[in-house]
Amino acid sequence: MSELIDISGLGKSYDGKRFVLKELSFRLGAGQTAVIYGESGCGKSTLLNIIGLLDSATEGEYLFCGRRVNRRRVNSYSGIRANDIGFVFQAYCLIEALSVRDNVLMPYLYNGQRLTKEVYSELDSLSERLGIASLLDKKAALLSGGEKQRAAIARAMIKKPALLIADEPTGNLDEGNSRLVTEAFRSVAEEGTALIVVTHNRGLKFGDCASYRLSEGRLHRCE
């Protein structure tokens, strides 16, 4: 199987002196499921913008789809970032003037693309999957916590991108919605999209999928 990405030798340093991440390799195919872990500061969150297109390496190689990241043009891939990367954050990034449902659907105003039938029907199968069907009309800043969440999640999957990037993605869910977000997961893990997955919680289940312990600048896959 082609791998989705393929990382080796890759290695980030902010000074030029010391290296956040040193020698890290990691490998994802279509499909399947990483979830990484690690203590606050580790390095998690330079993973993922780095993975995510969103930040450059310092050394190493990157494989993108089989095309190569080149580090110091990491600006030029925004075509890639808008339609084949989805991204959840810990801080959700809404836009609280708006609605639930321009949120959610934010990454196609955002590009000027057509909103066809189709994307409302997934806009529609999302927000029930999430349980967000009945605020899509309330205005984001009139949301709690966890239904921001929710509602950056769905934006985030929208697209049905390549890869889907989660930081802490039911850090502020209760026990019923973190289950109703990794159910949302595995489907579309199902429908080919792959997922990676930070958090502090291990109790966490996404069904077959690949562990990670972020330390000391590197991947160790737990057993």
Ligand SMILES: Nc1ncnc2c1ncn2[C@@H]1O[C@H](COP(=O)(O)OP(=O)(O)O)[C@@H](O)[C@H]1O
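Under this definition, the rigid core comprises the largest set of C-alpha atoms superposing within 1.5 Å between the forms. Residue numbers count along the first chain shown, from 1. The structure presented is a predicted model; accordingly, all values stated were derived computationally and were not measured. First, how it differs from the form predicted in complex with the ligand.
For Glu59, a C-alpha deviation below 2 angstroms is recorded between the two forms after rigid-core alignment.
Relative to the superposed rigid core, the position of the CA of Asn49 differs between the two forms by less than 2 Å. Put the two forms on the same core and the Cα of Ala189 is off by 2 Å or more between the two forms.
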Given for the second form:
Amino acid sequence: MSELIDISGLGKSYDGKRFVLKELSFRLGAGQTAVIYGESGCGKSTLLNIIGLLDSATEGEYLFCGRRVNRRRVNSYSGIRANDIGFVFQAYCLIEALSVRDNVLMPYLYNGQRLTKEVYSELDSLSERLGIASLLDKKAALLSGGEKQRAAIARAMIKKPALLIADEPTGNLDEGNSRLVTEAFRSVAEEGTALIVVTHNRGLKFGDCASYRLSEGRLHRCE
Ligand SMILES: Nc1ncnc2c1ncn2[C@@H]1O[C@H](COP(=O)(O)OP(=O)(O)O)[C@@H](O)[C@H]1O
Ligand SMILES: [Mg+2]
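I have the form predicted alone already, so could you send the form predicted in complex with the ligand?
Full assembly next; the chain just shown is listed first.
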């Protein structure tokens, strides 16, 4: 099977001395889910930023969809970032003054792309599946944390990316909302999007997926 992500010998140092990630290997097939646990400060966000082409590795090899990522040219991958990778962060990062609808459509709106019938029908089906259909006209500022995160997931998914990356997506949520958000991720994963979720909460359950622990710069498979 061809891998969506194929990383080997990855190293990352911010200061050229201490390596946050070292000799790290990771593979993920199209449509698969991986959950990565790890203590605060162990390098989870660092790894996600590299996988999501927001930052570059110091060493190693990274193939995304079979294409070699040139770590000196990470800035040139904005097209892949915009179309093939969705991001969800702990802090939601919605535009509070805008409606939920405009927030979800933002990946199209911010660079002036046309809103076709297909986009609107994707908006309908996503907001239905994520349980935010009745919230589309509300201002984002008026939503609860769990609703905000589901709106953020819809925004990350509106372009049907091959990969959805989530960095501590339930970090600000209580247990009930964490469960709703976890279910939202599962429904997204069922549609064939690959998913990588990073969390320090071992209680989060994502069903059938590979789980890893990040420690001492490497990923260890958990059973
Ligand atoms: N931009 C940066 N510059 C320098 N050091 C950083 C930077 N980002 C993270 N670090 C350091 O790298 C280590 C891993 O951080 P991070 O990836 O944010 O961990 P986690 O997401 O697991 O909490 C920490 O020691 C942190 O201080
Ligand atoms: Mg982090």
